[in-house]
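One chain is shown next in structure tokens, namely the form predicted alone.
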Amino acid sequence: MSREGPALAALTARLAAAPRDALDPGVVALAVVDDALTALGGPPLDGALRRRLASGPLGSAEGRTGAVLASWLVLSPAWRAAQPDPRAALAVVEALAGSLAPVLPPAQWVGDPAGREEAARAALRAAGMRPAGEDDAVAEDRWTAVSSALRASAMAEVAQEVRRAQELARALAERRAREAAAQYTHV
């Protein structure tokens, strides 16, 4: 059960309005995350958390860009009004940088409407919220429809089933060929 968060449209508009600098790989993501969390009233990142973030979700270029965009998102007025807790903001940074960025490039969170919706929904889920105006069932159904990770997982399962079916068909064909050869040699 999640609680109601900001409107999805407010979050997708915020992502669409992200400054181009947010996509610059030269931005120091840890500093941006630290600034965002302290702006929300949290303490500065300590050494252990910095190391955990740097070696985990922010360990790749996509992760760092995702962290910058997640920080931009949680500083939006709509987000701050609904969820000002810096711990929830950190969960959003970790989820978007560590889980979403590897499967959906952060540039798509800004430039593509479907990518914006997925990033906004992923942020809300990470913070234990659902979009304003949606109940849990609707939010979950829409998340399932837009999630790249779920789609990739479903595609992997389908590919696995296809491989199994091909192996079974090949084994059956080989068995029939052996049986046919055995009948021919015994005639």
Partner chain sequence: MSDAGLDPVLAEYEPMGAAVLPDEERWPLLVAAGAERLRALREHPAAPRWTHACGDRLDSGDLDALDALAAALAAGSGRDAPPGGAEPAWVGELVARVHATAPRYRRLVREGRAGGPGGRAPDRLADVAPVARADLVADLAGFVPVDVPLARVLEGTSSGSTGAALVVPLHPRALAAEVVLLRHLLEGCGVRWEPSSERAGLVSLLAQPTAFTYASVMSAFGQAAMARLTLHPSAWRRPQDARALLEALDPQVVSTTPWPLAQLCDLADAGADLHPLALVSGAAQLPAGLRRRATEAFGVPVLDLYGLRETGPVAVCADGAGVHVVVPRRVHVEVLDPSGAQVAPGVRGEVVVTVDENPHLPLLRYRTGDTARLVRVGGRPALAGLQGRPAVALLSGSGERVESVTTTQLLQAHGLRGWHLHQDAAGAVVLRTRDGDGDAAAARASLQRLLGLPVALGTLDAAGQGPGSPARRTTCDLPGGAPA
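With the form predicted alone already on screen, would you show the form predicted in complex with its partner chain?
What follows is just the one chain, with no partners and no other molecules.
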């Protein structure tokens, strides 16, 4: 069971209103994240966490932009009213930068209505929340419907299954498989 979070519309509006600078690859994402977490009352990022973020979710240009947008989102009044915990904010940064940014370019989190909804729902899930007015089942269904990560994962699964079926057919057709092995019962 998740807890009720802010209204989805409040979060998508916040993303749509993101400053153009947020998409500038020159922005120092770690500093933006650090500012956001301290603004929420958390301690400054320590060395270990900085290294983990830099070598992980913030290791790519998309990840860094994603982290900046996530920071912008968790500083919105609607978010802060529902979930002011800086640890939840860090989880949102990591999820959006590490999991969403690789499959959905952060520019779409701002400029595309579907992208905004997906980013907002991904942020809520990462913080253990559901949009205001939705129950868990509805939230889960809508997430499944919009999730690029799920679509990418499904496509990867399908590709793997196609390869695997071919591999199985080849393996079973090989003469070494067809010679079989001794069988001891007649079931």
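Positions refer to the first chain, counted from 1. Between two forms, the rigid core is defined as the largest C-alpha subset superposing within 1.5 Å. Just so you know, these numbers come straight off a predicted model, no measurement behind them.
Once the cores line up, the CA of Q160 ends up 2 angstroms or more apart between these two forms. Once both forms are fitted on their core, a CA shift of 2 Å or more is seen for E174 between these two forms.
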